[in-house]
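A single chain, nothing else alongside it, follows as structure tokens in the form predicted on its own.
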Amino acid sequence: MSNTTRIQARSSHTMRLERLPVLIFDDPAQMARQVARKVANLIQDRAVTGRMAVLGLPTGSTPIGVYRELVRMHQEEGLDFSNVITFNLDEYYPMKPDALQSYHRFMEENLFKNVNISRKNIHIPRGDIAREEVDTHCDEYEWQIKKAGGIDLMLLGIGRSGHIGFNEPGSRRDDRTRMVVLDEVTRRDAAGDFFEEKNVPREAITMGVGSILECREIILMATGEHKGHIIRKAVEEEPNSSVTASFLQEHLHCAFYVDRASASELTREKTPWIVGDVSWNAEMARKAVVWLAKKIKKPILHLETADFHHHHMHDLVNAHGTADELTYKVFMELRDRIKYQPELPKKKSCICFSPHPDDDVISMGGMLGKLAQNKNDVAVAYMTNGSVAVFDMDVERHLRFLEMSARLHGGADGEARIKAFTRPIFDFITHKKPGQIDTAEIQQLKAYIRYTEAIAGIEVMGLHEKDARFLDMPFYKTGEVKKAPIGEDDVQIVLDLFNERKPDHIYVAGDLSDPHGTHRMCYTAIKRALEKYNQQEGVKKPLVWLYRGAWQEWEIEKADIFLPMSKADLSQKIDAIYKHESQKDRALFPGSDAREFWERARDRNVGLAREMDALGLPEFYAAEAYVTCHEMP
């Protein structure tokens, strides 16, 4: 199996600290694929047998693609769901099955209407029935699981919390399918999907624990960094109700497969020293040495053998000879990863993917000021327009605006000229319902807010109007927070701009943990591009930047080249941050950090910096890190 499909199993020591099962797969999507795997067998064995395949089925980003590989089986290789019945994990409540934001509807756009399922085996909590109903449609939910025979395979989701389905922290291992209140923390993260989190409803109904731990057959999937916290507590602590995926450790037959990303603070992957024996390469080495530094508190340098012995890494200090020799080559490889202005890329043509209209300066202001000083033809690509980021009351301000001075050019004809344009607009927003979404026109204005915001931060870098390229790239614009599949076209539209520019050096959002999962995609459609840009006869492979965004820097013994900053860069970089107006002091889709962008900025940046000089590095202001490769992983 190919390095981007394996599949890391545990050994016998993890196995101690792990009370269930872990798969993690460093690819998403096949990890995608196994689970639909086991579907599909699970299904075809039912069908030979005669009998029904009863699957219990989970929304959100995570099982998206299951569920297209679900599809495209059932297509070319002619999976058949005729003997499927299916019960769905939860509902919002109150939910009209038809809104953008139901289950009843994603359930159906993503798979059901895409396959031979009959209408009748299909089972999803109703959110439109009335309160007084809700307690017996619950009792219902529950006798047809059992009339179906119990469920045969559940699929899951995890929250951020530690629920699963929307079994919320507090729930009960003995809870059945009934009505629950939401977790202040469950609203905020759904906020992006109903476009502010005032609109996320209150409460829903959900499959209780007690009825998932009675399913045959249980995988919980996870992707992603924001979710490697939760993960480690599920798996590794002892079941409480305060994670309700905890339970799930005592099931026979229940697996979590993961995504390495989502697995990063597992025991065995933070620090697999501790579990068991391993390899000490130099990778591996670094990793220890700083993990004990910033563990007993001490520069590098101060380690000493018996620190070492203390932590039972006796054979770390055996493989390098002494700690010593051990310590100051670790040292010196993170010192030389420090890169001032001079040893920067100059005049040379670089490209700076954003994926939306300000993750360049939040991420890499620092770097782009660089870049800008040391004369490099520098270009940012705004890969999508960050249109439903933007709050109806911005598009009124701006709207104003217009007719105002509308006056100065046009006199009274002018003004009325303006008002013909901008009133429907006005009108259209006053009787706008929660989630509906923007016309054709509202969402074009969205978008050029953003792109006034956007060259207006990369002026402050020392850039100009003219190295803002906007890619407005198709899988975006949906006019929804849920994005189409990332397709040919997208992918067409960086080839065409690698082809242009040729670059030397580009730059790219290597964070897995927006809340969106926008990062996710479009670095998906640069790699793609990049593959087939690589192939070409003549070319010449350009180095590739990782960065992060909003919500991670690099941990030091990952990062490749760090880059310091003087306190007037990060504040020249805060600055830049500042001009996206319409994503300050309270952003449309904050995730689940209550701090501004530009504050999540400083203090990272600050924060790496004194993580440095903690480890005896040279002592900086502040700094960013990277990651560079030829190829992205």
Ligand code: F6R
Contents of the next structure:
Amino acid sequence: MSNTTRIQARSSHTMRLERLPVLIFDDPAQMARQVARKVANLIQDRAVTGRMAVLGLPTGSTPIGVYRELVRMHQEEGLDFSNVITFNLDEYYPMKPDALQSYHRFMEENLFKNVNISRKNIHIPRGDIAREEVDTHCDEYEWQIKKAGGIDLMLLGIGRSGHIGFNEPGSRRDDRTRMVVLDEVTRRDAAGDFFEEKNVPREAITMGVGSILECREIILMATGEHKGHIIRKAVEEEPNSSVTASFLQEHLHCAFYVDRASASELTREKTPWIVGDVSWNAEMARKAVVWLAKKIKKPILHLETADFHHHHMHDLVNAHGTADELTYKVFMELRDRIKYQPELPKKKSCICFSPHPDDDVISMGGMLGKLAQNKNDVAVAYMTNGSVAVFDMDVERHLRFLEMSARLHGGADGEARIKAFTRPIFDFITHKKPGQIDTAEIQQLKAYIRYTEAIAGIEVMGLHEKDARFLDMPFYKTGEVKKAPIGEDDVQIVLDLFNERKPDHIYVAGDLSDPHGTHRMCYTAIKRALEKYNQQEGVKKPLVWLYRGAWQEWEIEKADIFLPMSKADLSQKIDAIYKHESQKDRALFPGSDAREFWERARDRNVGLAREMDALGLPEFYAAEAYVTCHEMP
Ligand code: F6R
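Now show me the form predicted together with the ligand, since the one above was the form predicted on its own.
The complete assembly is shown below, putting the previous chain first.
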């Protein structure tokens, strides 16, 4: 994979399919910088002529990088916000402005308090007004936008329901600012921020699609594979009210800025040969052959010349001589990627990085088992403590255990001593308001619950307590779902581990779509530490194995290694996942998927084996897939 940043615009063929301009970025950070630069240019252009710059702003995880960059430009380059007026898209209803999940608070923390914008120029719909005042408030909001001369540049995110602002499926093209009922998908996606779905408000106030389309210029941003399907619909399907972002196609100055992950379902990315000439290198040929075999449901070695011709792939066959030569080559390449236990690392130093204390067994449980059997020296490095995802009732259960054990150990005295510690905690939990941050003590107890589960999990895989390393990285410890950026202290912790263990192999979560971006941040910390480590003299670069998490598996054509798993291997892995009891039955962050983590892992691993079987490769009970590299992309 290329390590350089590429921005890719559309070819003329693509333009026929993509109904508005889409810029694809390899690096989401570069995308954020480019959007921030556009905002800064607008502000500065307006300042030259003594005019105000009017911005429309979203909240959510997507624009955070842009806000960070704008703050940096203000602090380091003196970008002046005194001529800026802002209108935010939306706010939950009901919602107090200082509540943890309020968009007022989000904007304050992520942008406004860090730049010199005048308070009177900030507009955000209010979630704390009486219901009977909402209509007037919405009319007033629209009027304020008109009074400011309309919005010059609107930044948007996109929800998995296809919403822009909170214009959920069914919204109309000419809707204005109003109260709306939130879609189920949106409420589920917000569950993490509210610590439980039942706490997520059912309503919100949002600018309408009509209000958005009146902005002079619009940029919609998206990152992560989980946005892939909706981006394709918004870009390639006719405008329709079930994907409100598709209405943006009607705007003359609207562009989508997306990272490669969220572009992955666009035709030009998924099946580029359909929209234009491609260079048929080995990777592209593999992708095309696997796609064709799946599409017409034939094993690779059954594909014939006519199959390729019927799908306009003459040039692919020509480039390889005959269809038989091509299919044989692809088949052998895939077959050679299957690695049985004797071909896996033996007696080596390995570090398995697990963003949360359970990703290790969920995503690479099969590999952990084989690494242990091959007598490798394995350290499982849990990067965050996962405390945010533990329910209060689990803390209470553990405290009761503590009280009972104290009775056993120290009699009535022991019990009294421990109760002096536990009872105030019970008290806090009883009076805790929805969404309130836990005390540092409770956060730590929640971390311990996850640590004990993690140890039990790796023991099932044949590893030991001493093999678990809890890095407890600082960026995660905000007590909230919102995380701090990766800092030098985070990178140093990983670098120290590299220097201590001098690993031959490292295993890293390469899935960049977990709902709150923690995996992406852990990845960044490892990447930065690895770059530093590899530059040190006399260091042997470790081989990096990228695994994917609970949300998806590597595509067959992309995987470098397939690890076959027997039925027994899979049940051992599932047993290990069961040990993460606090995440079972109703995990806090299940995303949109109602299945438990062990079910997702099972379906993914069995599903991959079935896919391989259908392609005519050896038939396994289950399999895991990995991508390997020396430099992290
Ligand atoms: C928030 C908003 C929403 C978000 C969308 C994506 O103000 O208007 O439309 O942009 O839900 O959210 P993230 O970026 O968190 O995936």
